[in-house]
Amino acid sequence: MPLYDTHTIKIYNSLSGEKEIFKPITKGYVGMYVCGPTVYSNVHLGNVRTFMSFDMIFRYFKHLGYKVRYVRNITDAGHLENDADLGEDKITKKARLEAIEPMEIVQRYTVDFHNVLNTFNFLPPSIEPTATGHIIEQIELIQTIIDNGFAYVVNGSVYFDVHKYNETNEYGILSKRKLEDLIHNTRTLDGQSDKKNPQDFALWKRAEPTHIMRWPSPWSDGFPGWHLECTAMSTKYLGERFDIHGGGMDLKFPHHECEIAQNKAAKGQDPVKYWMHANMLELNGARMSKSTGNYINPAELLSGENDIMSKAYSPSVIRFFMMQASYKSVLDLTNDGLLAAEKGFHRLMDAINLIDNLKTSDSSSFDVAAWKQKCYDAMNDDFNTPILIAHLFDAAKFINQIKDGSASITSEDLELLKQTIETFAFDILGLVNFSKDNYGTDKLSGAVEILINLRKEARLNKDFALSDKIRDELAEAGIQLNDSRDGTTFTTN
């Protein structure tokens, strides 16, 4: 019997604004689409957080035994500046600045995207389609929307008629915005005269003579609208109606709102059962922004080569930090927060590394089965990783009590504890236990233990200069000492 038969998941659905019991359209299968990056620059750390949230969700569905088709696209054309219908394509602009082909830009930053995600131990999606690889599907979708009376052609461009759509549907159903308010708050902008109304959005744009990326269509040589790409790719691989559509909170309007409208205009039904949105990542209490200098990219955070953080942090420490907050919560990235996460991560890994050497008893002083259920209850409650991590720390505390002889566990419970804590820490949260190889009887471990004992003696003798020298020189050699009430352990970078 698959685990999903005995576990009921509740998901916060952005469409209804409530937690709903997850019931897949087809039993045992999950179709999930997540809006991927526009590959015109290095991946943003806030994007990493969004994709990390859905990586965790993907992992948990797989753990429960679902057959998951996870589709995450690459936008390599059609995404204009400021998410608008005017201006220059982001990729084309970058290519023009560097005097190279747009597809060189696409290749460079797609590789960067994959490298960063691999560093943070992401699982690859089932399918990773590109916008330029699905031009035919997009043209066909546009023609269907035109035939159904919800789009019009002007000077070679095609626009979605929001007002016509709103006569029989609700534009704003996801973002909870009313078309009347959007009309009231819209300024008349130059260059929008092709549109019937400012709220209409582009399905296809006629390319200007200087526009490099262009394809033939029934209306003009041009390129697809950004919103249309996700509609075409999600329905191609997941069907006209699928289980989950995810992305960052910033995509709720207009991107996801337009996706709903396009699908309903083409297919006559809501495309998605559950809409999920990951919240924003701030830096020191303010929005990340390159223009203000309040910004740090993944490479800078990992290397320590920045003026914001006090040191470098490992990928698993950063991942652990992000998993300590709900995917729906705004998360503030700070040096203090990362330092605390680093200590917590090492405390958890140290406990896990003790398990194989624990002595068993005839009885257990910890209800492992009940604890295991609490771990599942946390994840089943809208993927509540902060509560899950709290339960993992409860287990870590118990492990240390067994080590100290103040608690006991049977061999059967110990095996269940080991299997469960490793499953949730590594398979579901996606952490990597880099320190595990340092435990045992190898020469490195023995040598470092000697130095740890020498440092302990130096501290007892108040020779803090020697104590600090041992710690600092080990750190320079890539060996990090971790002090706690239970003693000192080490990890390697």
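Take the two forms, superpose them, and find the largest set of C-alpha atoms that agree within 1.5 Å; that set is the rigid core. Positions refer to the first chain, counted from 1. Quick caveat: nothing in here was measured; it's all calculated off a predicted structure. What changes on going to the form predicted together with ligand AMP:
The Cα shift for Arg69 between these two forms, taken after rigid core superposition, is smaller than 2 angstroms.
With the core held fixed between these two forms, Ser41 has its Cα displaced by under 2 Å.
Fitting the two forms on the rigid core leaves the C-alpha of Glu476 displaced by at least 2 angstroms between these two forms.
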The other form holds:
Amino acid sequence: MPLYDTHTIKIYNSLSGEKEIFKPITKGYVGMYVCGPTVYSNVHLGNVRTFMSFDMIFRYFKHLGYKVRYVRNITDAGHLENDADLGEDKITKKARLEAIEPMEIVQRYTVDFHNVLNTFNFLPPSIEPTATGHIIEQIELIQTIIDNGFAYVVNGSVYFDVHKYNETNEYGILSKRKLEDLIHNTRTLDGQSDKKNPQDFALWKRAEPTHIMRWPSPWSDGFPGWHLECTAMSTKYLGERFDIHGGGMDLKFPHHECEIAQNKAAKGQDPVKYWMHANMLELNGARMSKSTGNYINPAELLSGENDIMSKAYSPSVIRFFMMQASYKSVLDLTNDGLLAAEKGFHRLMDAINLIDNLKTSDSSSFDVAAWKQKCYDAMNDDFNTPILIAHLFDAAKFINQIKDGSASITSEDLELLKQTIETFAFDILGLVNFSKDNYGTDKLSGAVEILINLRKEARLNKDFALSDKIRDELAEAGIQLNDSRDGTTFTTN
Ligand code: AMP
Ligand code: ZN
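Instead of the form predicted on its own shown above, give the structure for the form predicted together with ligand AMP, please.
Expanding to the full complex; the earlier chain stays at the top.
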């Protein structure tokens, strides 16, 4: 019997504003679409957090035995500056500034994105479609929306008629906004005169002669609107009705609101059963964001080369830090928070690494089966990872007590405990144990540092036999010392 038969997940649906029992559209299957990155620059840690939340959710569904089709796109065209309908394409702008092809920008930052996700031990999605690979689907979708009377063509561009749509539908249903308020609050910007109303949004934009990324269409040589891409790609791979659509909280409006409008205008329904929004990572109390400059890149945090944190942190420590907060809560990235996460992560891994050497007895002083159930209950309650981690710490405490002799466990329970704690820590939270984590060098580097200093002392004392012995034996153990004018560093193989 698959685990999903005995575990009922509750999901907070942003559309209803309530936690709902998750009932997949097709038994045993989950279709999930998550808006991917716009590949015009390196991802920052805020982006990583959102994708990590959905990676954890993907992992849990898979663990329960669901067949999951997880689609996460790459936005490689059509996303304009300020998320608006005016301004330059983010990718084209970067290409212009660097005097290279837009597709070189796309390639560079797609590779960076994948490298970052690999570093943080993400599972690859099932399909990773690109916007530029689905221009034909987008043109077809626009034509349907025009045919249904919800879009109009002006000067080669196509706009979605929000006012017309709102006569029979509710624009703002997801973001809980009212069209009247939007009208009231919109400033009319120069150059928006093509639109009937400022609230309308572009489905297709005619390309200016200087715009490099362009495709032929019935309306003009141009490019698709950002919101449209996700509608075309999600329904192409997941069908006209699918289970989950996710993204960062900041995408609720206008991006996801417009996706709903496009789908209803084209197909008469919102294909999404559960809308999920992951909350923002903050830095210095404000949302991490490229445009405001308030951000830190993963590489800077992993190397320690930044002015914000006191030291470098490993990917699993950063992952643990993020998992200690609910995906629905705002999380502030601080040095103190990371230091505490590092301590907690080490405590958990130390306990897991003790398990194989524990002595077993005739009876257990800890109800392992009940504890296991609590771990599932936490995850079933809208993927509550902070509560799950609290339970994992309870088990860590118990493991330490067994080691001290102040608690006991049967061999059967020990096996269950080992299997459960490893499943939750590694398969579901996606943590990597020290010994397997390339960056899990915190302890290793501490130890090598001691040896480097001993070697330095030996050289100062002209004891070259000892200094060479330290270097050679470390090399045999797979640790190379590299001497330079600035001191000695090490690499592992
Ligand atoms: P973008 O490349 O700007 O389209 O963003 C990619 C994803 O990262 C989107 O799902 C955003 O919602 C998400 N995102 C952007 N900034 C943050 C942040 N500070 N915290 C969490 N997620 C974010
Ligand atoms: Zn999207």
